[in-house]
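Given as structure tokens, the chain that follows is alone and in the form predicted alone.
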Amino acid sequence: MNDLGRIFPLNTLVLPQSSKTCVVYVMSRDQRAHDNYALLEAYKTARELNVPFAVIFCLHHGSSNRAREHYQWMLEGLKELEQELDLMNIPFMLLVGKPSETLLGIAHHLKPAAIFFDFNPLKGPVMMQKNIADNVDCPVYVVDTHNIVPTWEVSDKQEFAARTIRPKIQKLLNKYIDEPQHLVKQELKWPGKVKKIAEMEELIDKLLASIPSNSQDLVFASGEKAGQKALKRFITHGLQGYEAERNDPSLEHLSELSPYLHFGQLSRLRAFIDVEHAAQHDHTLRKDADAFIEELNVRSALSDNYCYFNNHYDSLDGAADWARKTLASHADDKREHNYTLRQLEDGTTEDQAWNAAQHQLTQHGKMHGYMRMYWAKKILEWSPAKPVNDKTASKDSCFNPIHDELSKSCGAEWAIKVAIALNDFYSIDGGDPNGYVGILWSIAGLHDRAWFGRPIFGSIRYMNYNGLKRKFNITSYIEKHNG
């Protein structure tokens, strides 16, 4: 087993000294072949057993709120990952059904010697994790191959803030920047015969009509491949200037590596050598090489800190007494403007910095960072004071789902339900933890302090258009996005 600690075993079991038949790894979070210690653990304790190894893939919309069109976009990067893993011998299961009980089954059947995981913070695939390993009779680990230092490393609590992980990091990081082994091709035939995905057509396309569309038509290529072409014209065309202008949104100087980050297309080990690399070899690049890492590596691992050590990461219970007492106080205050969740959906409120965002969101999958604050805490202002029955979503809205939630709901945790129902429908990173932590600081002042008090929003800290003018040229957002 590998010391560097980006191993957890997650039961007490231990790897067989005979009847050994296979090793598998099931794949979610770190959809790639390269750069990836999951797989490379795996498949290194498969050789060292002298057993056949196999990548399996578990396909299930279940109860997430994501739209088809990114299901996908998914499927297309793990075509891709099919063949790449074709060529070393290794087999690609994809498997379509529910989790826990799709993969206790293949467990039953193939009765492997151990089980890998990925790592990911969020409640279900942990629960779903910890059923697999309290039911089966082998060895079952997780493996953070998605953070540069594990996440169990870097802390063992929840944590206050950026400035108080960033020196766990620090710490730690050069223990966890070699750059990672290559696969070799496995010498040993699987048993039996694999489904290729092109022979799954059917049950994927059954599969994808049950799932609600959001019209959007994603420009943006899927695939490992695609994400390392993405990291390296970042790198020659994007890094320089980006410390200066990734926050004004009228010039969208941004990276576009968000989905292959989210989808595991790319790893965020490679994009921080690659980024390093560049600014070692052109020191003009350093402010920029630090505040893209800062991004990267810091408040990643900050969002899959909290999401790690508090299950309420979705909801206003995630909140700090401080911030929940400060909207309670102010839960009964007058609003100026009260939007229908369709309204809100479509983009249609007399805020038109608001619009584009939303618009931006809904059309092409992503919204800037800087405008993702302001647009969710104007959910907030303008979240009901009461419970509301609102009915105006159309039959097929992300609201849909959540409905009678919203109606029991009203202020924040409100405000928090729908900026999570549109950012996880609409956003090509939608259910990502950085979304969670991104809402939760904007409407209810995670890993913030209290500012002045105000309507509405209490001490939590305030955003308003004329600030957005301020900072840059508002209105040639508007116009690109609201055109």
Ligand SMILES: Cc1cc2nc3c(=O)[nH]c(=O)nc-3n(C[C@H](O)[C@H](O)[C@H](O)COP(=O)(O)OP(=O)(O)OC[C@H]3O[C@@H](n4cnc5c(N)ncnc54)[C@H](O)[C@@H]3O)c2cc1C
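What you see is a predicted model, and the numbers here were worked out from it, not measured in a lab. Residue numbers count along the first chain shown, from 1. For clarity, a rigid core is taken as the largest C-alpha set superposing within 1.5 Å between two forms. Compared with the form predicted in complex with the named molecule:
- With the core held fixed, the Cα of Asn466 is displaced between the two forms by less than 2 Å.
- Here Thr12 does not count as shifted, since its C-alpha moves by less than 2 Å between the two forms after the core is aligned.
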Given for the second form:
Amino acid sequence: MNDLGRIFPLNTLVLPQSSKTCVVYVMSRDQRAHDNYALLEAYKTARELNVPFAVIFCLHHGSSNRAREHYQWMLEGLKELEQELDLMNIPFMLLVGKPSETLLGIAHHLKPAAIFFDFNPLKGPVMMQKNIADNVDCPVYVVDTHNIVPTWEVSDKQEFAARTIRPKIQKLLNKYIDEPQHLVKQELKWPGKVKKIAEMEELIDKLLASIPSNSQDLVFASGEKAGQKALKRFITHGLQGYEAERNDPSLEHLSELSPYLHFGQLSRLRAFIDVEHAAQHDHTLRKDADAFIEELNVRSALSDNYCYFNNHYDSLDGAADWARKTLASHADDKREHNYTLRQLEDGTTEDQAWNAAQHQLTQHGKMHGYMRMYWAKKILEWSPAKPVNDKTASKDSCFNPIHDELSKSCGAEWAIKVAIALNDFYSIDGGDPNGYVGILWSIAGLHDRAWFGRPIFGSIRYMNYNGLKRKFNITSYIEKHNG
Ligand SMILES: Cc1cc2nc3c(=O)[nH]c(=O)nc-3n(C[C@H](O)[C@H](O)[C@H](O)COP(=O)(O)OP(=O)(O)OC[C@H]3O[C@@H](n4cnc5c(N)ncnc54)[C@H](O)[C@@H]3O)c2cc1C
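Instead of the form predicted alone shown above, give the structure for the form predicted in complex with the named molecule, please.
The complete assembly is shown below, putting the previous chain first.
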């Protein structure tokens, strides 16, 4: 197993030769029992030391702008995961509280021989993991089991664009395309009782009640099994034609795998192996498989690369100099429309295609990938040229946590904040590096090149309604979601 490059030590402590305690894996971004190298590696270490092994998960709302329904969806998956791990005699410990404090507390109590984390390039998890590593007296490791080729192996710097990261990934791909081992049943018994999720309902309900609701009734089933089913369904019914039809919002010919990939209920490596396998058996699927793998492997790796190397992934400061300059030189351009936060959240602008995209997002928890670009670019087009104190957002609005920041910003900075707030609160795959990068790509030219000059956009790539009309049956998309 070529797993060594997947593991990154977070402190300089070394594994003891022997231990009488345990090894733990703090699961976060990769919520699955199978195809999970962080779990496999932590479990292997426990077996080598002959100590018991457990999986810990810390539930907390904190500063994230995710809606209650997304936590409920995730918890459904965690309940299934608890059962799956139970079959392997591996305890699953759900903890409720601020991750740094809660995990330091449990580390103090358990005195593990080693702690393993899964990898997330976003600021919160990176800081939390470093804090734990600096304040415990055992080795702490992070394992990239989210990307096919680990982020730190692909490149040691922020990559310029897909064309610069692609060859670096290709070069290492063979080393990392290996079938993950199966979990084996744990023989050692965990000392002490571990509370089941079902026994913690009161505490969980109290936490959920404190999180704002977005009133979504999500149609995607949650969990690792549902993720694997969705992958099978895509390979059998959706892969053929993906390359030609994926961009057409009226056809909805996408994999719909992002909820499972985002929560790690499905591994990118599993999706890669199974899609590649299908294409090797049926050569007519080759170009569809290549197009899918480009998104699954290259585009998402580019997102993780960017967030790993650039702390400003959620603001205009993360954009390239040329993009900031061109946006600044058009900051005072006249706006044809200005919408209130309420109009944006409710999807009641004069642009029917934008409203349809917004309704798809708020009602179904996911927007078509092509419309996401159009949607974010329009928010820039409608951004105020000067700060406005807009008090229209309702009490339950996704804008409440950032209302003061919004009333002090304008232009592209405002548009980025608005797009992130809407995306994270309403999209089941939100709060993801792919989201921050998609928003900066649309509004601030990240990973893109300069185009012809336009009002407001400067040389940031522009999209308009006529383009949608020319390329697709946009009326059918509008009728479907505005109906
Ligand atoms: C403004 C904007 C916001 C976005 N927000 C998110 C988000 O919150 N979460 C999210 O996962 N993606 C986001 N994306 C990227 C992309 O639109 C989604 O990954 C895709 O629509 C998910 O649907 P799917 O799984 O059916 O896609 P498919 O086309 O079937 O793609 C399969 C997988 O490849 C990856 N992928 C596809 N497109 C991209 C891309 N452009 N960049 C990086 N990875 C990609 C995703 O993991 C996706 O699940 C955003 C893009 C834009 C322009």
